[in-house]
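Encoded as structure tokens, the following chain is the form predicted on its own, with no partner shown.
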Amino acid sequence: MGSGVMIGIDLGTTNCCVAVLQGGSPTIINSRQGQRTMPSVVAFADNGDELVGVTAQRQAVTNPNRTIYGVKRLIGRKFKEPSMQSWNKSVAYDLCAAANGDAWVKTRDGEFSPQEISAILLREIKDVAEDYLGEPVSSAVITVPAYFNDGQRQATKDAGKIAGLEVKHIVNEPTAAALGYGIDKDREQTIAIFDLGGGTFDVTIMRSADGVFEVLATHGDTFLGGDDFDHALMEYLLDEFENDFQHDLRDDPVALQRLKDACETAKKELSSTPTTSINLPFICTGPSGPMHLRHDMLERELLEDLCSELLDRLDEPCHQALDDAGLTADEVDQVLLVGGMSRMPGVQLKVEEIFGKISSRDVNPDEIVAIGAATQCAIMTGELQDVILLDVTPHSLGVRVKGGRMSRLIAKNTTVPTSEKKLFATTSDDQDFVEITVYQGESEMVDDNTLLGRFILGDIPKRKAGEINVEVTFLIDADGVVSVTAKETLTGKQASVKISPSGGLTATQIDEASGRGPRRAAVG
């Protein structure tokens, strides 16, 4: 990559936002249509163009099977996961399994990895930033949900590479929000960052003082967000329509897209008004002619009742983060709301119940993460020199040992970068190799955790069981990328590997996708 400006990017499930530091202050870069955020939507037109942002969003109703949204939910996930099967049923486009089992998008234009779709969004962001700045943009800080695992983080970096960006750093979204919020706050304080976006939920407990931002603990749910609240309302209206007309709209992609858009709009309206209505004329045609979907008095209380289970799912991550930080809710000085879903009154009430205090609402929840990412850019370039960011790894890391158990080397919420080592002994007589299998997760049994990778340390001396020791060292860098080294202590023979996720794109696939370049002619 050549020299150029570094930008901060919030690559969101629903919207993207980009910022850059100018004159010592973060500046949001508007989209081509003058909006401060860009919808995270990509579509394929009949003429072969790739449509991005508002342009893609506007044609979704007439082109539902080729309009891709919420792709962040797919990144780093397997097609067979229950969450992916549920998502496949709720969207108009199709998912498919890649050769390695990853969840990909399938349209008549081809099969696309989530990294490639994300790269289309990032490439548009890069182009818009270059137009605004009048100079090349070569690198970026990109934010991800704090609870993203190693595979999801690596996939995000791969998306940046395909888009022509060197991803200098991956920052957790709640951490970026706190950085953007507190960079000019001198007083010492303990902050809870409650980040509920379109597809993911994170909560981070952080302490800031004298320019040092220290994450104490983080927890979350990578499949809980605004899309689920939309879906809850959609399911209610679909059932209501079926009861009234004995007709199921679930197999009608155009009707589903119209209803999805209407439900998202109604949800937003109910954040500021107690009632709204949904009116979709000519939603479909039946034996007796056109049918219309109408709900004239949609009340906020009904939406919150439909979403009660989703709201309840916010409790456990918050309490777990507090426990991991060794704090009670009373010891939190301020709760910072991040993400568009934090505007929902029911969510704000839940936050108040959990933390016992009214949350701070003096930031824009859609922009603060990108501002924090741009702030991190300034820290990395030396433009801001008196700020230190201490983040953590969200998951425990360990290796498989006898009995299918996981021996933990690095515990969750350990400050990164970090390194830990542990000594293991052979378990069989005349054993001449050891297989190091690396897992991520909190269960004592490896089968309940996520496999990150494996490698072999061979040609070790043959001795009786227990007489040969192997020292295993884990290293996590600031981006959360894991490297593992195994050394046999008698001869000093060692092997090491930079853990690559069990899924994701190969180097060849990344290079091929990078070389294709954009096909689009219309963006927004």
Second form
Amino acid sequence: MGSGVMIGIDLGTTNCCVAVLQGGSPTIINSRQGQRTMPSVVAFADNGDELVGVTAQRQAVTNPNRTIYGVKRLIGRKFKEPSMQSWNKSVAYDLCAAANGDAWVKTRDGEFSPQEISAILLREIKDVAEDYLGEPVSSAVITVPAYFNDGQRQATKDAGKIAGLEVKHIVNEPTAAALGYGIDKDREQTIAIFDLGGGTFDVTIMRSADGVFEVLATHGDTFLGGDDFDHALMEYLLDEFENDFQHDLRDDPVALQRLKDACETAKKELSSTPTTSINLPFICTGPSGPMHLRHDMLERELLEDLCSELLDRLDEPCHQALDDAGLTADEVDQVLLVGGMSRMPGVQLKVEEIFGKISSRDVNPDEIVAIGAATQCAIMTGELQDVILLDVTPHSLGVRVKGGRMSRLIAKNTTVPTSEKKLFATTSDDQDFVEITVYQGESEMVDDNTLLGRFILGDIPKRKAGEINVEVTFLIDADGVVSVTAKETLTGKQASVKISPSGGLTATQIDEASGRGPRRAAVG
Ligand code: AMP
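If the structure you just shared is the form predicted on its own, then what does the corresponding form predicted together with adenosine monophosphate look like?
Zooming out: every chain and molecule, the one shown earlier first.
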């Protein structure tokens, strides 16, 4: 994978968008259907074909168990996490536990890691871009929610690899948005990027001046997005239907899929009109024949009431990000809204409440992240000069020490790339190895944080407790990916690992998946 064009990809929970820099300005590449974004949906058809994007979305109602959406929510998650259990209940396809406990997708076609499903989307994007450009595409900048942890970033890189793309850089979505927005604005300014997509919420505070884009702080919630708003409305209508007809639709995947689509459409409509209606004839068959789900006069106010808890969850990450940046809301010059959900008037009102100002309206929230990713490609190839991007790590990093406490080496919101060292002494006599356990998170106690990985530095000289020192070095690269080295200072013996997350795919699994290519085999 050497020469070839580099593309910028916004690999969204709900939609993907791809852009490339042409003649100095970023251009969105249309999907095969001529749309500027592509639904992040993959399906397996009866003839064994993989369907991607609009084609997959269109047949979702008739093929609900083999139509997979929202897979970005699964990346880096364990099957037994409560969030995965509730996701499993609310989608028509099945989740399962991989051998290492990761949440995977299960259909009658097989079991798939979220990386493989994401790779199907990326492969389609690569193909479409190649058709458009008339030359090979070999590499990409892919954006991820700023709040993605190390494992989720590595998984995204692995998805790229499976799709035959060298992922040159992982950029945080809000950072990309600011880059896409601010590139031709040379005024010094502080920008808050409020990014509410289909599955995740991020808020980032940035300063831009003289071509330097510096992230000051970032915060978010990787499990709060548009799907939750759809589900809030769905739950209301499911309860209403059950009360009216004593019939629970929750075990009927086809009905659930139809209702989900209808709720999402209604939610979107309520962003521009005060009322709408939902009408799903023949939603199921009851003891006395076909039943219909109907709700006339669905009001925007009702949706906002149903979603009030979700809207309230937007407060804390914004205040935390401002605090971490050492700023008050007054000191923010511009608020950029990113992500489709930011079109909801209730969300915009919330943003105004928090930041005390109206958000910038001259941005297309669906495209700005991909535009920023393409801009980053141009910075990396040298096509665009005098622009520097300084991003931060969203989580603190440390190692486990006595009493299950976390000794922090790198604090959250430190500019990356970065590296820090700390000395640790042995704690028992004649100890001949040390185990380094690496965690990411803000709690003093490691059990409340995320385990990134562990490794052992063995054969160290046996001495009295405290006489042997081990120097631990953490390195976070510009993609936010972590490596750790431990060195025994007396003999200089060292061990180092690129942290492979406690989940994720092995190199062999990635190779196997890349070799598989699009599936065209017949399925039973
Ligand atoms: P993204 O991941 O940024 O593509 O965001 C997709 C989410 O935005 C989905 O949950 C969509 O339902 C939601 N969305 C898109 N357009 C609108 C709209 N006009 N009003 C409310 N939500 C919207």
